[in-house]
Amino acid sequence: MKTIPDNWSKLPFAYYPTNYNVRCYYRDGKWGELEISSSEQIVIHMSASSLHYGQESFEGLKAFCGQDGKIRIFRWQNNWERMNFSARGILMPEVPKEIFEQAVKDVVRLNREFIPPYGTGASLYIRPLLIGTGARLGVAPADEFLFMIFVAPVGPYFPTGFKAVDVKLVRDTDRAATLGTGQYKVGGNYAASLASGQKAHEEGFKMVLYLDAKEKKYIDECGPANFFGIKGNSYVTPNSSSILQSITNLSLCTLAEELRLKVERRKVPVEELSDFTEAGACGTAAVITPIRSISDKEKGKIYTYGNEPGEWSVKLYKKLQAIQLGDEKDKYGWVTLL
């Protein structure tokens, strides 16, 4: 059996071994039964389509321990829907809802002792994975697939936590092509961001902000997360066919409206960065990462938003976390109790 963390509040956002994962195989045109495994390894053919042609998708969601001791899984239904959207996009079989739901609940229950306690700032990260395992030499969809979920207790995505960070705007790299796979949660999109992300880190930036691949006129995505800005009484976030539909961003849009902000999901010209009083990146891993500055070196501009998280970013962050932890009533039906 694996070792329980001895200091939950010091956990990084990194892989941490837990006791069990769950798996389900697709063979002969149908899904099998869920299997429980204690192995951290998978056996895969050297010619599997996922290894050669990137036929794979993944998801990320979290479970939280509330002050009442109950476990809350946040919006798993949306992750199931998005995984199947990705599956349709790259010709993989859709995972039945009952299999996905049971797998999520089973893997959380089986690793109950690895769920960080309330008040530690940590959570249980849940990683569903769907990969083509069937052997292919030519470019073609696999005929066999593996769906699995493993979990890991994690701390904040950035070690500094809910602190404002500096971002680099880039024009010499595209995260995903227009009408490509940007709207799907597939590994290739993230591989395409590694080089520019590493270069930005070496220059002292935490993230990269990409522009649209076609015209280089509009804000696309902020590294591994969606972008948003506060302008007057509006919550503004890009709308594009090459952007992943962040479940965190969808949640923030709903909460922004509840807080009487106008939500604008539209094309966001890069020049509009100067009009925002707050800016941030949002996603499952970090929830909200406030942005302190965006440096556009090519144009010689730096857009600044303050050294501390802005008023609306704080309100949205606290409200979403309160629902996830059970400190505030979940009137939207986002939380599943275990």
The other form holds:
Amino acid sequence: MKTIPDNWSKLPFAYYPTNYNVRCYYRDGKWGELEISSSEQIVIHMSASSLHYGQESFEGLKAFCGQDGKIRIFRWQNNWERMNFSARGILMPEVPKEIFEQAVKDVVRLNREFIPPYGTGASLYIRPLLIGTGARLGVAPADEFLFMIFVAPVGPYFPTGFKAVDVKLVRDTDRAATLGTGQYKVGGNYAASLASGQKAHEEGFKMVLYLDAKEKKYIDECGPANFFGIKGNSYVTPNSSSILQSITNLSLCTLAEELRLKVERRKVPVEELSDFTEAGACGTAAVITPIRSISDKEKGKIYTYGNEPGEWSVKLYKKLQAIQLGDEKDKYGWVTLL
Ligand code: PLP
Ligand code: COI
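Any chance you could show the form predicted in complex with pyridoxal-5'-phosphate (PLP) after that form predicted alone?
Up next: the whole complex, starting with the chain shown before.
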């Protein structure tokens, strides 16, 4: 049995071994039975399509422990839908809803002692994975696949927590092509972002802001998160064919409307960065990461948004967390109680 963390509130966002994971194999054109494993290893063919040709997708969602001691899983249905959207995009079989649901619930239940207690700021990160395991040498989809889920107790994506960070706008790298795989949650997009991410980190930035690959005119993705800005009474977020449809962003749009902000999902020209009073990155891991500055070195510009998280970022962050933790009524039906 693996060790339970002794300091929940100091957990980083990192892999942490837990007791069990769940797996389901697709062979001969059909999904098998869900299996429980306590091994951290998987055995796959050296010529598996996922290893050579990137035929794989993953997801990220979280479970929270409320003040009432109940476990809440946030919007797993959306992650299931998005995983199958990615599957269709790169020719993998879709995972049936019953298998995905059972897998999420089983893996959380089986690792119950690893769910961070209420008030620690930590949560249980749930990582579903769908990979081509069938051997291929020519570029072609596999005929065998593995769907699995493991979990890890995690703290905030940035160790500083809900603190404003500095972001680097890059013009020399694209994360995804305009009509490429950016809207799918596939490993290749992340591989494409590693070098620019590392370079930005070495220069003291926490995240990279990418522009649209075709015209380099519009804001695209913000590292492993969607971008949003506050302008007057509007919550503005990019509409693009090369970004992930963030479930956090979707939730924030709903909450922004509830807070009487106007939601604008549209192309966001780079110049508009100077109109925002607040900017942020949002995602399951990032939650809301407020942005302090965006440096566009090539154009010699720095856009600044203040050292502290802005008023609307704070309101949205608190509201989202309150729903996830069960402190506020789940009126949109986002939470599944275990
Ligand atoms: N964009 C990218 C590239 C991501 O990796 C993520 C993380 O999942 C997001 C956006 C945010 O999506 P979500 O809010 O569904 O986690
Ligand atoms: C998430 O927010 O769940 C993600 O998948 C981001 C991840 C790449 C750390």
